[in-house]
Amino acid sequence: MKKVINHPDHVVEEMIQGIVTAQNESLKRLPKTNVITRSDAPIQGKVGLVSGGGSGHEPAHAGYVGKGMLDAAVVGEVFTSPTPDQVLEAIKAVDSGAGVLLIIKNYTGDVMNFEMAAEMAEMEGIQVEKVVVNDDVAVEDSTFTTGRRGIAGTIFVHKISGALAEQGASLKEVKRIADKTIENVRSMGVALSSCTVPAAGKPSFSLAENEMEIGIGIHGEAGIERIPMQEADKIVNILMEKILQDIDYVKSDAAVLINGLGATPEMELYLVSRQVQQLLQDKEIETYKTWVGEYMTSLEMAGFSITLLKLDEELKQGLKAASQTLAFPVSYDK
């Protein structure tokens, strides 16, 4: 597998350097860490939001650091949770006295390390709350998780909780809105090809030319089943059937996120979006807004995920609020 790298062992370090130098007006790196923060952090009186995870999912997570979303992202090695010490440094860097919320995707390593960091921060007198995102409806347990995995629906949690934190809400209120978002968001993905971790130098798994894997995880974890390759509309129908079975979206508004996993052309993602909109219309579900692009990838995996967020007026306000981030800029606040 050809990759544009210098050395497998230096990929994450050099990527962080590249992100910070490219975005030096809005982002900064804590010295001797893999922590990227807002350039203006900590912000007096504001609840700090921290998330993170393994590299290889770009633009997650540093792409969501900025006004209206995260205050810091902790960058782990490829598909590997950041260490508790690194997470602790992020917590300390963004705490202004109002407390810190950790937004954790439901993977065993992430949950364990972020929880350890929270305990260490509390020992230093910092108030910390945690939420765990588990939006993937594909599988209940996997080799990486107990319960459902956290995938691209995490972006909506960053956005909505970040909006409330930016408005000066308390830690209790920011955690409440994050939990509410998690309760109402569901996702599911499909893979058409594998990905290659730089240090491994070979695909993480294999799919035949005429195969696809339904319910794949963002680290290449097994999904529900492998089936023959289908037309775009049929793939969407399979994913949407399971998502729509999990929450009653009928006669409600929904936000939609069509997320490429790293190697799917925008042309194809818009075909997916087209069919999603048709299915929602058929079921009398109003589409509030749709985002199409790459938001949480899996290196160069071909495939996509679909995320639906069931909305009420409070969650809509969080999506409307302005944000200034590399991967999720929102310029209006109506």
Second form
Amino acid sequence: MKKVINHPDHVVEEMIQGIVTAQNESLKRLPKTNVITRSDAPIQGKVGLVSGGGSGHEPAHAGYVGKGMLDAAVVGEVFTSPTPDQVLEAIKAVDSGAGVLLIIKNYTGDVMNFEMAAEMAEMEGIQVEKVVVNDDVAVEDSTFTTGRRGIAGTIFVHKISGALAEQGASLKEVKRIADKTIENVRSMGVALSSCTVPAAGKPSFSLAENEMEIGIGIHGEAGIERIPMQEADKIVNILMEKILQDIDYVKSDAAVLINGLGATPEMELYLVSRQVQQLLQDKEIETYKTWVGEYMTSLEMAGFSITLLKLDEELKQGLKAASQTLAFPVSYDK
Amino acid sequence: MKKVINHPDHVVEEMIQGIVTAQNESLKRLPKTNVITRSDAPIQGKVGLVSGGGSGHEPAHAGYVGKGMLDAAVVGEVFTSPTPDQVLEAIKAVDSGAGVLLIIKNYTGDVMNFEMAAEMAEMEGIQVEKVVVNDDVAVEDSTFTTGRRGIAGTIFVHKISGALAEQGASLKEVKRIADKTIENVRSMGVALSSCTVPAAGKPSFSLAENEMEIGIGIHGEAGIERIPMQEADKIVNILMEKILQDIDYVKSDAAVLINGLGATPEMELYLVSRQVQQLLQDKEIETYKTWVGEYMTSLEMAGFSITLLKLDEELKQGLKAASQTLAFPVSYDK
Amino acid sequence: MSIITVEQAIAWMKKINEKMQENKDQLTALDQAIGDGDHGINMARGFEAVVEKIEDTDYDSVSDVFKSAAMTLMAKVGGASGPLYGTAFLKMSVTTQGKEVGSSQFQQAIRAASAGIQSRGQADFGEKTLYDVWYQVADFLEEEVVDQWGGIVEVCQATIEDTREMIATKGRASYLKERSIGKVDPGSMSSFYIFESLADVLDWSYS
Amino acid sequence: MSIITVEQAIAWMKKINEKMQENKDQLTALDQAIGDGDHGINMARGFEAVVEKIEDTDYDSVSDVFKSAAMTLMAKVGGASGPLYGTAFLKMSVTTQGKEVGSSQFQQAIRAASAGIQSRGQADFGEKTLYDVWYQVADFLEEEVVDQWGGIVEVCQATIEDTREMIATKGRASYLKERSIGKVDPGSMSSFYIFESLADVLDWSYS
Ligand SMILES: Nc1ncnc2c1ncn2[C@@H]1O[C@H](COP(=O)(O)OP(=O)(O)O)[C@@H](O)[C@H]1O
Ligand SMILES: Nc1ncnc2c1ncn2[C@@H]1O[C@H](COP(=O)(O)OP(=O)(O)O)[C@@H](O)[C@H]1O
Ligand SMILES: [Mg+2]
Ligand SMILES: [Mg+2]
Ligand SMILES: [Mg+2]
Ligand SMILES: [Mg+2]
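So that was the form predicted on its own. Now I'd like the form predicted together with the partner chain, please.
Let us now look at the entire complex, which starts with that chain.
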């Protein structure tokens, strides 16, 4: 294991220190917690948005904290959901009386920990709503199982609900648009190599020199199948087929997010983007806007995910609104 | 070699297609060239800024094309300087009569190709100036040798000279501030693993499981020495010692750029940033602002570089000015 | 007659911690196979904190020991296992509050813990989770006389082996569908260590 | 008497291309050792384009063949080697313009190419670059009678071996300082193939 760390047990603490010292104008840390908030939180009259999860997915979620997106990110241990007391601190710190929306990625651990925090917050008289993002089409959608995972599509949920909250919408309204975004967003990923949890010290899985894992999870959870490496365009076709058959995008507008998982050169992400654009054109799906980069990573995993968000006018407005965040800035129209 | 590509010979072409289709609002490609310009180039009355180099360093340089930074980026083959005809096309496309500044990283190939283009452009009556960035303190600075390499510090040169050009300054003025930035910027990097040039198909070098290369170049050129892996803080200390002894930063303000080389998790970059902040504090160097992310990569190399820019009021203004670019956005103060 | 004293409850927690540290890598490896590779790390971090907390505190009752464990696990583990084990010990604390812990109190406590896990995790028996172990243990304690409680270790072992053959439908392993067959559930394994520690500390004989 | 005809000049370029394709991996490996690992790729891409260009064009003079080569290398290679080889062939084109290429024209052409490389690259003899080979070849052609020009291959080989022992002070290899000793310069190696091709095409005998 080759990592730029001091000690596996200190990685999360030191990362948080690094984030808040580097971004001290815009972000602050709640004392004695692993919660990072906007430096101006709570914003009077505004619904507070809280997300978070295990660390190792940077820039998620601290990179999405700021005007127009999240009010707070709760940072867990590597790949491990944060605990309810931490989430509770975040909720309390961002609530200005208008209530708080929790944006949770659909993992048993995250759902349980955030729900417990919500219960505690409600006992303290704070209005809390939650939405659960489950955009990963690699996993079967079923109410009898854990259901779909939440992956990079979560960023669009942050962005769009954050935009509405910034405008002063009610908690109910903000939850509605978050749910609407979730209904319209689908993603799928592929891994070319494993990641290594620092405290584990060993790769989470291993792939042969010629293998890739289709449908990988962002914590290195298994995907759908292992198949031989293929050309970039063919890999994209495999992922896009699953995504496009899941909801009907034809003749609608879509936002695209090409997300590197950690070790994939940006050069390759643009090859992926190119083929996605071609497929969308063939299907008469209009690309509204494309983002290419690292948005929801898995430590040093090589691979990428594709996210497609089906848009209507309201969702477009949400994407377009200004956002002052590190990892998803949208500038003001002048 | 595990890469998301179609064919090694098509990587650059397909990447450019990917970039311009994804960013079609802000960027355009000059027909039949590997030149990417602002979609509104040339800007009347403004000095044109052209940079570029081999590809494989994404987001450099296309990610820095836009209002407030570059007017054009010339994209070479992987790790290979672009040819003079391409640079010439870029110069012609961005010149509005106010002249063009070439920002060149100090490599023999880049310097020769850009110089030849400058000669050709001058023959066509275009005023051209050039600056050569040489921020890498891992390499000895000597007029008898090739001299220092240009690495991530180049981004600050783009930013600061771009800001002044945007304000309508003359070519002479823009060159002056670019040179001033170059005089005040120092960087150094470390590699934990190699990169693989797609057409080579094999890693450029190899490091043992316990080794790192101090002072690595962004094309995988050798550094100063290979030493056993160390704790994050110690690695940072090694790089910072070289940087700090090269110019006197004490009691001045500095901008910091922590740059991932491709495969290093953002988590680890923040650990690096944390230790850099601590060292600067100890030395009474005031951090003006810190950037952490991938700015000048080496394909899938694991490792990072640290850049320090010594600031005065003028350079600060340049950093602060608005920039509408993908990889180095600075938002307007509202 | 009390079957578990304050001292024994404390010793139980310490023993669990020992076993979690010893088997940290094994639990993590099991989780790497069908989950995300942090279960051993989570358990080791959690029970280390439990022991730290307990050593800092004076206890009058078994219930309070369980409560400390519950609150610490809840605040230090995270993930799926944190709230589940936190809930389990919290239910045991509530059930035993203000009481000496005799065999029937203990039966009720484990039954309550099992029910708590079930309602928190929404998993049913047979979904290849740690709930399988708690459910079986609760049944076993109700069916057997106290003298035979050493059998708890065999019950856990058998349940773990059962999980190996199951298709996971809850937790991360569920994403693997049929490919989860053949692998032991990491949470069931850590639950095994919890009950093995209990048998050790209470000197229940087992083979 | 002309020592190189239009057909031979064309054949020379084709032969260079063959050798660059054959030795692409070797040149790249040399550049991986002390540079950035693209020299073979650059040469293969460049001379493939030269041959394409030449096959598409009718030539009246050797000078025009060299000019095509020069312009194509300049536009297709990039890096350090592109402008250097581009300059070399351009100088050869200029020197031979409007002339039959006899031995003295050829001597002058190579001398001009060598000087062009020197002024473009600012490298002196002994800095472990391809200039070393061109400089030695230019000297050799001036010193030897035409019948002995097959010796060019040995001269190149010897120069390459000399570069092995040098410390690079120009180009990427210079960053290695003392560590560049022991490695052959990739650009010198590709220059060797250029002159070996010439000897092949002109049937200069060499051992
Ligand atoms: N819904 C659930 N109900 C009961 N137990 C569960 C549930 N989901 C997961 N588990 C248990 O949690 C264990 C995984 O714990 P851990 O690895 O610490 O958390 P995470 O899955 O969040 O990484 C699984 O092996 C399983 O026994
Ligand atoms: N200043 C120079 N003068 C002459 N030759 C040089 C100079 N710099 C580099 N070279 C030659 O160029 C070769 C490298 O070419 P190549 O790998 O294609 O370009 P790059 O170094 O830009 O990657 C070196 O082996 C050396 O022979
Ligand atoms: Mg986990
Ligand atoms: Mg090169
Ligand atoms: Mg786990
Ligand atoms: Mg090279």
